[in-house]
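Just the one chain here, laid out as structure tokens, in the form predicted on its own.
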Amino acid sequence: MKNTNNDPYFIDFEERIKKVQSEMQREKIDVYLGSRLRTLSWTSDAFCPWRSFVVIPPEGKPTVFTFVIDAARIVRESWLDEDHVRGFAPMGGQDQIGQIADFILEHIPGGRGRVGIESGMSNYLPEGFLTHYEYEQYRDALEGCDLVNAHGIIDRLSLVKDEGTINRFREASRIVDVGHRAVFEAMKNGGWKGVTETELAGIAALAMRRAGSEWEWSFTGGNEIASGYRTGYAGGACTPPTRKELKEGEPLLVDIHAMFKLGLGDHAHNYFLGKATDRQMWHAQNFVKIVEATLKTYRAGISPSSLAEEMMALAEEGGFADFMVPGFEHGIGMMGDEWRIGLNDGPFPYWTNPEHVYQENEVLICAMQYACPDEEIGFRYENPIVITKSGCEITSKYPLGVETL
């Protein structure tokens, strides 16, 4: 559906592109060649699962290049018209390198200039940086042009979210809450008995799809479900569901995901099945206590390191610091931008800067892992939050707690 300025999810993409072009001019970039999934989402407003590129000229609209079988859909679902979405195919003159290089040269007088590219590394699998082969091919096809790493332009401009984007996150979180309610309804009164982790993931997925979710967006197994000893891996933050049956006396982690207009929803809730020991409840109380404290601490002006220092001191005082992963968030943007927090300007290239100072209207996931694998127990909390001047807005409204079913 096309973007209109009379709905709460409106984003002014033309103005967004003008800001990119202004930064290009400042950095003396003649044409920007975007290849990252986050860049495609942020500039096109379309879901681009195939290898795709977006070319931003010095003025005017960008042009998306994608696999030919998907081009017509993107025309219908993005803000761009058919003149600005092109398909590539493995045929002479229609391959992506040749077609895109020729298009770039149309915007560079004399065939000599600076082309901004996106190069780097990430622990996020589908990041979309140029591959070595692609770089070599573009370098040869654009002989006479300098290829300059310029992804910082998009990263800076996309850091603080506009109202339309924030509203998309809010709606995605509402959908996630629908999924959690469906899971609870299915499991209450002993309904969890004989159910597998994969079945539980499906119950959540069906409810969220009915509520409007477009994708269980996580690349860690769709909806993440863990029970028993597998919750002790919560610190690894990757628990794709298995065929393991839920069993009495075990903890259960339900971490589910939704997508609405490329805005991402992510919330993790925790349970005990049937009963819980005093020791298990001690762990649960520790976890809830530090989540509550963390959510009260977030605000504009703090940094990941200052937050972690304060929260780990609380964990030390409570005697459970050994079970806490000393990180309390991961980044989030439009689809394709799941990991980065702030900018890639810290002591380790392409990782979060621990001294990044949060600004109003940044959106990130409050993501906390409590892991005790020796006792086969762990918990996770994830919830997109909007940073405000004096605190944070919690977008998923599902109640915090570790429930006994």
Given for the second form:
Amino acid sequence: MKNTNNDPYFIDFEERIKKVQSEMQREKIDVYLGSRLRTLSWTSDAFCPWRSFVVIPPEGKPTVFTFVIDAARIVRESWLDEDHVRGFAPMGGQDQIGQIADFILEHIPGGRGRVGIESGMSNYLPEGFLTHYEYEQYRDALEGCDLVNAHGIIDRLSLVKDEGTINRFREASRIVDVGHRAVFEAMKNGGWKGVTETELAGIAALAMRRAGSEWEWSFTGGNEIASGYRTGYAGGACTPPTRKELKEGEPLLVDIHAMFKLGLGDHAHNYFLGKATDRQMWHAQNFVKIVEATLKTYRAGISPSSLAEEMMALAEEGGFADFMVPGFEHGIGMMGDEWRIGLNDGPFPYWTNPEHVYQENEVLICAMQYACPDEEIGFRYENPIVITKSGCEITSKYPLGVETL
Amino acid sequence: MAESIKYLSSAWRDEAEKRLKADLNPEKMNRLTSSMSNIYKGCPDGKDRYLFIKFADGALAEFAVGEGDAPAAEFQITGDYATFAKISRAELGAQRALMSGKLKLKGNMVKALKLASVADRVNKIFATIPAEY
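Please show me the structure of the same protein in the form predicted in complex with its partner chain, now that we have looked at it in the form predicted on its own.
Up next: the whole complex, starting with the chain shown before.
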């Protein structure tokens, strides 16, 4: 399970931490206290599902602090040794505030210095910014230290992905494709009859786990399956599966997720169940057309707003702009890094800056939602892409289309 | 021996060391290499004291009691003398004392959990010494 430098998924975490420490020095930060899930994944190489913190000293390895019931596992699965993964629990000297504050002070001679923290907000629930209560407690326990917001350091360094990270995304996408093939095999020739959305989510999950996925990582119910009216919620793009049974003549949206070594697969494919009307097919053709155009447009140097303008013009020209949710991407990184693209430098704090200029080797989810609630029809496309100089690499290779099952 | 010895006195230390050596062996101690300091705050004479114990490959390597700063140890447990005394008299469990914040543990808890049973073996031996608190 350990990160070794002779496999394609190797990430040089020591070098990564040195870069953080160099930025800390530049910003005159003595110790960095990370609390976001994305920071934990990016610095430890382990999935930290419980409230966790990472303390990065001025030099040397970081130390992860997590709920004690999960600490021994993280020792095994991260690149860190037993001395750099600590458990916390409600015990004298071992609670997360007291223990971590004591640990931080060991790295701050005289108890006076600057501690970088992660403060902010997110529309992604498991983001993990320091809570108000935690902030107050650390502020009091670290009396003599200034707590300064410093998450920009991690955000900047994690924006462009290294080869090992990209390979993890490629593998997660390969696994997602296995899930899509399993769904197709199970649903073809009327196999969908009597099947519910939750069951279909499980069929995909089983196939992906057999192929090596660790879990269906999305907090939106794991695998998102929608059929009929649920595919076309106005402005909607979130469909945890329900017990709704699949029905003939309805659209079916299969948006599935796999995780491989904290790299995330996220690909949506769409179907019609049994039959489709000409009108439904017209919607499907519009959708495929705009997905194709979007994938051809992504490249280094463009921005979310320039792409959206171009694609919405295309939709307007095709007479289906009313059905497009006007967004074509969401951010992605190692587990815990979702939604916002790029840095927190846009007009609305903690949302994607529409003028963000894509760079080579950024990874994002090419994402779009087509929705016509009045006709109870909608389609979704999601696919992790790697931005290249002249285009993008599509990591999920499952053929684009809207098939009738 | 039936006479009570003053807890944490040099006589108590000698008796504790004798019993530790007699009752524990490297196998029973899981060939442990580690060290621990207990810091006793507010002893009856108003002073702070420590108990330091070190095992190397399961054998008792160092055992000391004293006043002032304790030697550096992998684990440090700090608490009031009265709390430690209650634990030694089996009136309070060590775990309960930690969970209620009466004792403060410093050190890697994941490692400490692995050592809980051997620490318990040591404490049980201390509890057999007739002591005056």
